[in-house]
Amino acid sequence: MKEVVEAIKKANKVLVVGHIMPDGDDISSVLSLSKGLRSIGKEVISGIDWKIPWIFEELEEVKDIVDYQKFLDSGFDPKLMVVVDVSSPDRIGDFQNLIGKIPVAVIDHHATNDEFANFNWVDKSFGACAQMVMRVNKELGVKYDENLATINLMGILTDTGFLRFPNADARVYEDATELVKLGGKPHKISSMILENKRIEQFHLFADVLEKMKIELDGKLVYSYITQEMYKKHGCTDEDSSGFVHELRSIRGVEVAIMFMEIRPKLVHVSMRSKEWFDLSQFAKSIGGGGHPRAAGASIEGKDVFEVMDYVIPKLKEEMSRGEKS
């Protein structure tokens, strides 16, 4: 952490970048670090090379996040790029073009991180990258107000399933408590994330349930969404981000998978497990990454059915081997 902090201290212009297909922890980490750095006098641009899901638009700061093209158009000349919540350079979209041109620092908690930056703080023991950002901000002397505390808290709550997942350890509760004491509003976050669904999402999920398959004596559940299904209900991949959690909630299930056709010949595989199956290593074997209980991969050049035909047999073999051991 100290190397990353020192690199930030030396840079007067900083680009803070998150990953494509951003989730709550990623957006929280980008915005929390960006706001923190601005508060101590840094010039900062926040970058995510992907459309921000509409559910986060209630946060005013989201409008400040730019994609790679808008970053180029800005003429901003960063002296350091800080990449948060990202395990490999391909996950930052076209921002990876800057690697090798300017110094890069990474703050990340994924076990599959390949430490691709000049300065790497990677610690898989944290439940959320937002916890690490909180420590960097504190080390830099950032003063928290209600707004910053709420945004920072969002990352902790979303990446721990609102404190339901196994990664919600004592340190998670301590950090969340500290942010609440600083003014963080957990009810605002839960309302925005959990109680803000469109009716079209329910219609799409009904189709997902109709196509759901349960195998391995109920331990594996999976379903899929094609481009046609998204279009039928007026939805996009933003609307299906929480579906895999619903599948995992089925009694007796160990692993749940959603196969989502983001666009023709690009399929995102979102995976969750409950108790014993390590998804991080399996995700890595199919070109992705993540955590033991939450991981994913994006596979190009195949349609959703081809991806399922590739992933499911491989996963069933790994699950059978893991259960026996």
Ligand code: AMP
Second form
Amino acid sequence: MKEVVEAIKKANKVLVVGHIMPDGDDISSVLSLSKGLRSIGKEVISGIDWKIPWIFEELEEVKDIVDYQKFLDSGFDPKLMVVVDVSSPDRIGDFQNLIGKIPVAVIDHHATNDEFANFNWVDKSFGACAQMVMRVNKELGVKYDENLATINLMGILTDTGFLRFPNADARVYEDATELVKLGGKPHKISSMILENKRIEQFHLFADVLEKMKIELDGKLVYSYITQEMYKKHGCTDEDSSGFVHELRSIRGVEVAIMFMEIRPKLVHVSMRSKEWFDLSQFAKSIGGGGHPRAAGASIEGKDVFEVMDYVIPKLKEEMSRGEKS
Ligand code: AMP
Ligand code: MN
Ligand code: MN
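Now that the form predicted alone has been shown, please provide the structure of the form predicted together with the ligand.
Now the complete complex, all chains and molecules, led by this one.
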């Protein structure tokens, strides 16, 4: 952490970058660090090379996030790129082009992080990257107001399934409590994310349930969404990111998977486990990454059915061998 903080202290112009297919922890980490650095007088641009899911648009700050092209157009000349919640360079889209050109610092909590930066603070014991950003901000002397506390809290809540997953340890509760004491509003985040669904999402989910397969005596459950299904229900991949959690919630399920054709022949594999199966290693073996209980991979050039034919037999074999973590 010291190295990363020192690198930030030295740089007056900082680019803060998150991962493609951004989630709540990623957006929280990007915005919390950007706001923190601005508040201590630095010039900052926030970058995510992907469309921000509509669910986060309620946060005013989201409008300030730029993709790689907009970053280039801005003419901004950063002295440091800080990458948050990212395990490997391919996860930052075209911001990868800056690696090797300017110093890069990483703040991340993924088990599969390959320490690709000049300065790496990687600690998989944190439930959320937002907890690490909170520590960096504090070390830099950033003062928290209600808004910053709420945004920072979002990452902790979303990456721990609203304080429910096994990664919700005492430190997670302590950090969340501290942010609430600083003015953070957890109900704002939970209503924005959990109680804000479009009816089209329910219709798509009904279709997903119809297609659901249950194997290994109920330990493995999976389903899929094709491009046609998204179109039929007026949805995009932004609408289906929570579905895998619903499948995981079925009694007796150890591994739940959603195969989603998010663009023609680009399939995102979203995986969750409950108690013992190590998904981070499995995800790595199919070209992705993540955490033991939540991991993913994006596979290009195949349709959903081809990807399932490739992934499911491999997974069944590994689950039958009973690989634990
Ligand atoms: P998701 O299922 O997309 O919500 O992702 C679950 C976890 O796996 C997150 O922590 C992601 O950062 C990670 N992850 C998802 N997709 C990939 C990928 N293509 N490569 C590496 N890590 C991924
Ligand atoms: Mn993330
Ligand atoms: Mn995260």
